[in-house]
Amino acid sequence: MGAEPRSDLSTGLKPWHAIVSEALKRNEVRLVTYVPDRVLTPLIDSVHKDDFFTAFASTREEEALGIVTGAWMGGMRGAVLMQTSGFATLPNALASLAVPYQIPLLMFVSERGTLGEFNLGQALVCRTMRPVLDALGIENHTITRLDELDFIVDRSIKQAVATQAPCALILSPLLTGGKKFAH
């Protein structure tokens, strides 16, 4: 089973996936490509149910990046949804396409490899993801708190578009509830 959407009923905050979806809409990000992921399933379901978005699965993260890049060149804003291990396939595409051609690629990464992770591969990619993003000069934020989510997503989209630069938003298990592990 995937993670349950988190919300803070005491403060009236919406679930994380609803906040992200609303920020995408507010910033005219209409295209959402993704490689299926249990943690991101609530967001994936949300964009599929909303006629504002064009959303579909791709076979690999590089394919999703290429589709969003082409969409940007055609005048449409897009985002790629992936998990940490999927990010490991992207450094070449980022370094040879998104960064030099100034594509405001929005990457939403469900963070695996931490907080109870059993998969060594996920843990290794988690430890290398931020240094790779930093080495490529890609703005990145790890979001852990629901009360900061809207501000960070909204401002990151605006900055990516204004500076024509990719941006990675890493969704911590503290925010999403993470992947459920069998005992």
Second form
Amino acid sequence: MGAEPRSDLSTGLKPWHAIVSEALKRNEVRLVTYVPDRVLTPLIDSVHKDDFFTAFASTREEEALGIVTGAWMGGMRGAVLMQTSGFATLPNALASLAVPYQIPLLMFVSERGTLGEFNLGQALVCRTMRPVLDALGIENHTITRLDELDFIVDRSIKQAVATQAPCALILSPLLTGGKKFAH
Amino acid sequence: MDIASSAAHHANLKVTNRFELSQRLVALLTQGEAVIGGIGNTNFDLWAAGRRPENFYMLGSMGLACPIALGVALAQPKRRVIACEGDGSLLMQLGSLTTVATLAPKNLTIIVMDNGCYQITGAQKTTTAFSADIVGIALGAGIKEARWAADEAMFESLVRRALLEDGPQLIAARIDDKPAVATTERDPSLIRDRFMRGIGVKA
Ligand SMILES: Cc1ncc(C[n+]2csc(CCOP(=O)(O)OP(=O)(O)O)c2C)c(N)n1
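Let me have the form predicted together with the partner chain next, following on from the form predicted alone.
So here's everything in the complex, that chain up top.
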């Protein structure tokens, strides 16, 4: 048995996915599009169930980035949910669209490739993520603690909008429980 | 190199011109329709056809005209939104046609300028010069209103229809291998700001 994610049982706080969806809602982020990841499933389920959100799968993360860009320019805030490997498909779209056009694109990345990864490819691709974010000067935070989650998400959305800049929030296995080792 | 298409789906289509069609498109826009121009020639000719604050000139993201247009269409369901895309660019992001078909925004139209090549990088053939039929692909993706414009007059009537009837719709036109007649001013944040003001998001 792998470790369970930190939950309301141990901390008195809501589960991570409820905290994220409430922060999105509070900040009027209505459009949520994703290429799925197992760990993101409860968040994806909760945005689909809530009529506040326009939630749907995109076929590629670049496509999702384009959709959120269009939505922002049309007056609707949006977020993209993805896995580490999905982020690795984005540098060109970030460098040609989100960064130069000053789009407050919110990216939630479920972090694979660390803290018990069983797939070598995931471990390698994970190592490209922070260098890419740093090279492009994109604000990013790795979130490990449930008690810091709301603060980081809420403040990061507000900063992204105020400064018209993309932002990546990396959801560590320490927060979500990650993906358990496949036996 | 011979870039003329021998593809069957191109057989009965007049070879039109991107700038000519872009001018005809812009002339038909009277209701503040938003237009998203694809990388390179597509947005260059859109720019040359007459600057409008409701046009978004996307400079370097190959394949993202349709996703951007979809985002605008979802955010502003009362405004008609048009993506102008090249065949090579659309081929790079074909999955986006299935997303458009699934979400089925009534206000979205995709126009594909099909020259059967990557004109701007040296006119290398795309797969539409062989077996790939853009309209067939769109129909297969679930976009029911997808048609070839056989000539300029039919292009105009398909655009008029797209502006009146529920979409999503796709109009594909066979064009020549000419480059665009001008180039866009390259200032991304200015382009974005003008567009947001043009579609009423900023005062
Ligand atoms: C991801 C990516 N790959 C390759 C390129 C280089 N590139 C720029 S425009 C272009 C061709 C676009 O072809 P198409 O959409 O058919 O338009 P056309 O030039 O024929 O008008 C290519 C390959 C790029 N900008 N981005």
